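Next up is one chain by itself, shown in structure tokens, the form predicted on its own.
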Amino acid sequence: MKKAWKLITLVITLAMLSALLFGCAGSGGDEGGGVKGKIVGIEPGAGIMKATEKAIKEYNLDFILQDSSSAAMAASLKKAIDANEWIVVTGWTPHWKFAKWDLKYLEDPKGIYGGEEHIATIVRPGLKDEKPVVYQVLDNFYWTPADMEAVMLDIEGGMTPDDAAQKWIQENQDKVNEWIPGGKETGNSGKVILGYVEWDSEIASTHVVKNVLENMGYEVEAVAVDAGVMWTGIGKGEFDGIVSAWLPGTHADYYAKVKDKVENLGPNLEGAKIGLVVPTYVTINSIEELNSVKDKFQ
């Protein structure tokens, strides 16, 4: 009898565990017990990730937001396109992926992702007096989405960020000369620290500025951090400057916390945008349509 009861107890225990495990796994977090769709994101804490979390709530999307990185997001996009599979990712312009593949933004009728943005240059207080030439270069730095995408494409094609930056500088010396104060092209010294987020766009812009300053004689350290650390760092004066501030929307929360502690030198690039991006062969055009085809985005 003891053996029989042990066997019965074991069967009941296994049944309960099976129900618990498979019941939880099958729920997927929604009432119908189905599997949620997936949005491939980038680094947690990035402004576009916060906007996407809000979009999921406001549009009542039955989707999960997958933390990733800008590089991993692009790799997932490539894999899906090569297989002609449906995929939705967090995207922004400028980015080399728009030059490489046929992509489109999903319409955002609720305006969660905001309108057109710009990328601004932010510097620490005191930089103008302590390093006036560096300050002037940062203040003068301005280029176009096409300029940025050219550097991004070279990096994506296998060049190092520094080599891609030097190539662009050599091919656009007239534009670079407009950033450099007259008579100060060489013979400069001292260390400059630039902070940036590891988005492809900001890798490109920061390394161009880095190489311009190095060509002038400065020792430049470019420090890759996440968005929160970048903004905290510039607010504390740990960085001399950043050229990676997406405003007025993407980095709005971060900027609000430090705006009284930094100097905003204004846009260095205009025409930026963020949102949800899909390949053009995906047959929906709006975020509102995602739930109706969620099973295609696994």
Contents of the next structure:
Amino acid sequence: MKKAWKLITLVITLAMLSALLFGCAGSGGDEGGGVKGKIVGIEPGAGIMKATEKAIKEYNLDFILQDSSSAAMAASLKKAIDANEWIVVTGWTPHWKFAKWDLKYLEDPKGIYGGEEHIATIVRPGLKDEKPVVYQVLDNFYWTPADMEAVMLDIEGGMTPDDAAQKWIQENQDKVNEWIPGGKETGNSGKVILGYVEWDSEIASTHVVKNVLENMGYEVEAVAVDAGVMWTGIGKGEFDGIVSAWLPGTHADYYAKVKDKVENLGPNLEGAKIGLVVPTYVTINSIEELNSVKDKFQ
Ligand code: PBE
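With the form predicted on its own in hand, show me what the form predicted together with 1,1-dimethyl-prolinium (PBE) looks like.
Below is the whole assembly, all chains and molecules, this chain first.
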């Protein structure tokens, strides 16, 4: 009888212990107590993901960064806004989301996301001699955030990237003609390979350049890859060029590794930015306030 009681006590103690252990793990809890907030991220290789990991550390955010994709991030944003719920995402400008919804950047007093960015065109070193006309077009390619947004909005509205690019080219022929060296508009031939990542902004820019070159007679392949592959690829000369280099901050690490092996043709767009973005109805204004309202971001 005594033995039986001992056994029962043991079983109860074990049950209580495991409830305690699993209870803690199940809550996803931390020392601060409660469930962590969630930042909806994009593709793991993006510069903005690294910056956000750094922000979580530097601001001591009781948040996790969720990997996702640019398209899934936008879908989560739409879903939250439709339901009037709070959400914080990794966001950037230019992007069609700012035209579609009322959004704001959270202030970043520690400057983790850097200041104003530009998007640069980078080519492999042999391009200038081997395909001088292509080199010229890539060197001359320059447009504004409003131009890029127009293409992005058409793609978001359902057009294919090629159709949206052709539409923009037709509507902006004067601008496009400035990129094309005199007398070389048609009758060119040969293959051009552009690397890019399927971020909305880079889908737009890469397809515009692709279509300009195709209209000139080139056969252009736009190869969608991860950010890391895009950068190692241009470093190895596997791509003729990329128009997707976010500098000086967002892609600083990637750029540092290939800097000596590539040619930087300078900005193709100025006035870009990255950061944490929320709908304007979210009442906080700074990253520093996130912890105090983390329960609203789960
Ligand atoms: N982005 C868009 C990229 C660069 C272009 C901001 C998502 C990034 O974070 O690497």
